[in-house]
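Only one chain is given next, in structure tokens, and it is the form predicted on its own.
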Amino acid sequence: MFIKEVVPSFVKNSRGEKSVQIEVVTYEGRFKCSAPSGKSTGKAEVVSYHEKGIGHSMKMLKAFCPKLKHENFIIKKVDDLKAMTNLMRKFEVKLGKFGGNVNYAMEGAFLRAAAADNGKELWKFINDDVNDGLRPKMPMPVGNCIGGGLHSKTIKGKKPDFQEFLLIPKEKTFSRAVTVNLRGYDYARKLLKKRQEHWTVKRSDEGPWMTSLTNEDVLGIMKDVAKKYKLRIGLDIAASSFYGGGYYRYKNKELIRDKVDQADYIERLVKKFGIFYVEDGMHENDFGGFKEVLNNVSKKTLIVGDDLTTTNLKRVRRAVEGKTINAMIIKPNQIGSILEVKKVVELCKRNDVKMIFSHRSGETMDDILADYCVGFGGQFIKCGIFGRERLIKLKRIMDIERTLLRS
């Protein structure tokens, strides 16, 4: 694969803020990949960028790429970007890191480059590397519908303490399921009407309707939403962002909990509303906590960590093996880097660990997501249900379905 030039760039999230894009050119084309932001990040996460900030991040990249111009990459599989990427750690030594969006947009669009070099779509080549070619299934849209925590503004000064309240469909087909997840979604917003004196249309970050109820009150919402279209319910609680202290402090009902409180809260809202998946319920170094609330809720329902894990082998490794999750989030620029992602997806298959390929909540209109997730086999996909950095994602994935049932 010859490199004709390597061009770094800026491009706007979904949050109006800055973010990288790299376009790689070669004789095969052009292949641009973009980075996402997260705004609730986990502790043990990789930075964004450079100490100095994005601006440092892109200075260093405009030194950087130049030296990438007539070099020859021969990648016929996700591990060959070993060599492209060790020139960055070498780049890196002297002047810093680049940071994990930096890692994330140049990985990505070095991959779709080399997709294309092999005559292949880009999640083809990467399940052929990883699955031996075997046809892959599709996910499950994981849909953001009602949001709280750090996502979300407050309405007359309140807001529910748990980030996101999402819908989880149980279909044959992908195109199916977003298509139920969009009825869902509006259900949701007559329902927040009807139930919530003067209550404005308004969204937040992801998509979501933003809204003033407790967590139970949106929970009775979203039952109702999932019995009328045959949905599964899921929530994000992101507990970190309102643990401190040793206690879980919730504002809309300005209360505290102790780590036992919150593990016994989440368990007996698993059981009054038949939740099915459970993301970040205690705070991000609390194993035992995770395993705790595991060990007592169905066997069916998802212990999904994010925070805990980060996408980082080692955190993974050990909330696996402290059989502490079930499920697992997977968002590769948190962890800065595709080859440890790989790493990261064939310990979760080897322990029958459920993969949930994530957004961030600063999105681009890049829908190289979509591809990892079909490409590594991640059996659910989150990221959103309106918006359109969201959809197209979505409509990614059910090109790919299209292509599937035609051959």
Given for the second form:
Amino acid sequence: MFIKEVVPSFVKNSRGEKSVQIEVVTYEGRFKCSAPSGKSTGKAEVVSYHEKGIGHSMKMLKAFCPKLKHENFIIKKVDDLKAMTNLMRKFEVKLGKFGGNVNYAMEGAFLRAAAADNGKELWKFINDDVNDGLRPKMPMPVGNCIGGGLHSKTIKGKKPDFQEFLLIPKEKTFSRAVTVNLRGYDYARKLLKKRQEHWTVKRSDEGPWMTSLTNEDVLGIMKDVAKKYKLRIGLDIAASSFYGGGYYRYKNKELIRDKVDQADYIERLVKKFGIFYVEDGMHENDFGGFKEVLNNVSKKTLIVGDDLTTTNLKRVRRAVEGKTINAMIIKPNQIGSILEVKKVVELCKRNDVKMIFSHRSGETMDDILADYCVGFGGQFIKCGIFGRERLIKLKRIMDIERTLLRS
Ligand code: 2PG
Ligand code: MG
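What does the same protein look like in the form predicted in complex with 2-phosphoglyceric acid, given that the last one was the form predicted on its own?
In what comes next, the whole complex appears, and the chain from above leads the way.
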């Protein structure tokens, strides 16, 4: 793959923040990728940009990218990307790190160019490598319906403490699942309007409805939505965001729970509302707490690590070998290396841990997450229900599904 040039630039994400985009130009065409950014980030995540900020990462890119001009890379599989990433690591030795988001954009653009060079779509390029080309199964979407926590603003001083109330369909096709999620999302709006005085339509980060209701009142709505459209309920509790000094500090309603109470509370909610999926129910270093919850809920419930595992092989190994989770979030920019993502995927597969490929709260118009999810064999894709940055990823999987159904 002969590189004509590599061009870095800034783009804006859905929160209006600056992000980095990389464009790789080869004889096959121009291949772009831009990086998303998180807000409720895990402490074990790699830094997103150079310690001096995104501006400094861009300065480094402006010096580094011209060095790739006229290079010839032979990339036949994901691991071959090393030839390029090694150059990045070498460049960092004296200047400090580019950051996980820069790696995300650079690797994504290179992989897209490499896939085209091999005459393949990106999902197929990855699938041929990691799944021996076996026909992939379509994932199910995990969609953010009602929001709270760090991603949401308060209404009259209130919001739910949990970050995300999720809808998860179980349908034969991905496109049907997307439709059902949209219907459920709209029905939730109607119920919010009914059950809350003076409610006006407002959306928080990622597009879910904003509300001042408590966790349990929202779960009541979710239960009705789920029943009407045969959907499953999920939660991203993002517990680290309201944990401090050994306690979970709830604001709505005001309450303090210790570790034992917190695990107990989650277990009760799971039973009461028939919850299928619980992400980050305990704080990010409480491996034991996750295990406790996993042991006390039905085997069908997914106990999901995100801030706990941060797509970091060491942490994932600890979580999986300690039997603390049965599912995990995969966010490539948490670890800043798609080669590491591949190792995490292999570990999950060996241990039957379900994989949820996930967007970040600040997303761009890039849809590479969809190719990663199908290519690596994720069972779920978490990328919202509404908003153009979210819909573009759902649409990409619908397109892949259509191609596969035709073949
Ligand atoms: C999460 C994500 C995405 P953020 O916690 O799962 O929903 O949020 O990107 O802010 O880390
Ligand atoms: Mg999360």
